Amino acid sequence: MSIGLSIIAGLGVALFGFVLQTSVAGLNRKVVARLQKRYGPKWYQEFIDIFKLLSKRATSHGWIFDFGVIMALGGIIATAMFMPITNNLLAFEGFDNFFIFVYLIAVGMLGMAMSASGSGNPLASIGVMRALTTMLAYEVPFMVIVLTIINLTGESSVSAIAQAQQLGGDFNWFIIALPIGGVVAVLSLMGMLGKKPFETYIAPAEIASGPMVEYGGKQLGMLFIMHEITVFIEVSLFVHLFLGGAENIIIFLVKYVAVYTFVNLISYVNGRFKIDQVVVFFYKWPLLLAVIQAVMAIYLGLVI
């Protein structure tokens, strides 16, 4: 495939995540208003609410602030274009190497911090902090338990881990071949969603939203736009990183509607940590059972 071809196929890849994406947190909404014995809102709500804030003027704080949140998405798009569907469908052969994905969307996350602490608001520098903090906590865990699989496979290509598991069966999944890491796993997971109990840098009745304080219009929109696609690809990691990939596109979407919905429940029926015990939570048991997992994997064999 041209490289002109393979970016416009990444940028198809991308408006699939957040399509997918927009639309599955449209559904779940609807099925956690029916668990509460709400109606809840239309499943294209979020459709309309991210249109509507593109039509709509935007104030502006500085040119830090306006260029942070086009760094922002475009970070994150950039990301999403070497994301993987199936094994087949992938717009960068041979560019879906995890550490691509570690770095790029960094980019994103950066330029979302710098653009909210350029706001000059008090709340969204705590929220920026608070966000950080919390990446320092979830990503030591999860990066022992994706090394482990590493070491197992050879492979650091996210096509290639989900392919390896593939070839062993169903009860080759790393979630179920690494117990205890999956458990680490699905924690770290909700930690990057921002899911309760880890919603620390958003909470709105505490410090207004944190990072998103200041936004409105066209520029609120596109962060929940960024915010849809970052999603998309997190919980896309973890379904080839740890469900064993996708052969077709239906098993791609069984695996994350499955899994959004999971941590979603998970995260209602949760009530919010301060940020000093997530930080406490994540280097205690999730980082102590991590090490467990990789010394029982990787010198001991134990491997299910």
Second form
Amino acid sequence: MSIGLSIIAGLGVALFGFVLQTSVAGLNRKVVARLQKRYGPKWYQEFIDIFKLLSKRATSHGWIFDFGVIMALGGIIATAMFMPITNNLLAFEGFDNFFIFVYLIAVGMLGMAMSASGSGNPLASIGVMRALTTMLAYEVPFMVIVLTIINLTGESSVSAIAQAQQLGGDFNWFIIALPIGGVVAVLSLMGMLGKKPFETYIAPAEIASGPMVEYGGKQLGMLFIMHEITVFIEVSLFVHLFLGGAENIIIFLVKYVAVYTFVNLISYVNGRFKIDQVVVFFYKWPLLLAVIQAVMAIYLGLVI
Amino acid sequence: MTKEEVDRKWWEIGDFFRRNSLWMLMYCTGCCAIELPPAMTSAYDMERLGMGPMATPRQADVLLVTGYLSLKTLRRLIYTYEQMSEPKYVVGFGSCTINGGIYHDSHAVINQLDQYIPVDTYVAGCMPNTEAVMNGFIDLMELIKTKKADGWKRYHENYEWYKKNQLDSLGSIEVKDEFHE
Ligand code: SF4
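Provide the structure of the form predicted together with the partner chain, given the form predicted on its own shown above.
First the chain shown before, then all remaining chains and molecules of the complex.
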């Protein structure tokens, strides 16, 4: 593919991710409502929310505030462009290395952190500080598990790892092949998505939704789009790395919806950790389990 | 189509989104606020209408003033209202916001909320029952649809008048910030 075509395909992937995740989030609001014996909003409520926000006037708190939002959205779209959806459906062939996602996703996060701090609201700074602390906490066990997988397969390309699982032969789906690691990955995923009990950095009743406290109108709308695409990236990474990826788009959709709904349902029966509890939790059990799994898999060769 | 017609069409499309996604900032000052939990939970399920609570004024579309307002609170309320991004709407709960209710002769309480910030719709009763609250929200949606919920515009147009009322009652509308002095 020529570079121009690749870029268009990449933007298509980002758009697909946005539409998919926004619909799934809307459906999940209905699922949660049923869980709480309510009827719940329309499934396209999330779209209405986003378009409403884009239609409102917004206050600005200086150019860092505005520029940070654009940087966050741009960074996340750029990350999503590299995401493979199925085995053959990826925009930039050969550029879906796991570490590209790790590095690029930070651009979006840092843009958001910069912009939130630029608003001058102390609650926003507290929220950003907490978000970065949470990131530091869940990244370590997640990295240990993913590095184990990279060591086992000898590949760091996301689609190659997915294919290694599909071929049967050597490896099962990694959530089965590395069962302890699978548990760690689910916990880390919950941290990444900011689901309870790890939603300390949003904490609406406590620090007025943290980094988002000064956003309203258009900027908030853009951050919502950014959030949806971020969730798309994180959940798809989980699907490709641990659930064997997808041969075709139907399988991808099924796996995607299942993972997101599962995590969301767990989230709604939990309370919220304090920030020090989040860090202590991640550095204690998941990290310990991840290291045990790595030693078992790499040195003892215990892979199911 | 002329430019005005195009603008009006866009505004109508925007109104569709705005009335189907009303995020509330609940300024729970009085006893009326007790009607909000049943409206939000499984009994009446406000989320069906696309409504939900929001934590900060920047994100909210509707300001719910639930009950009596002392002079001290009014100052904060005006601050909060002015921070919200436009278009914004105000719903007043109970007789306290309409004419002072049972506290009408108290020296510390204001009688008519409409003198200080523009109110788009009232929910009558002391306290209003939950059906009335839900009806109030449906009314607000209808008002947005028929372009009558224009309190935020009136606030711009009659700002002198509102400001004068605020100053008459409060002396000054500066919020004393004890934490940063
Ligand atoms: S109207 Fe009645 S119920 Fe509502 S705040 Fe006033 S006194 Fe309380």
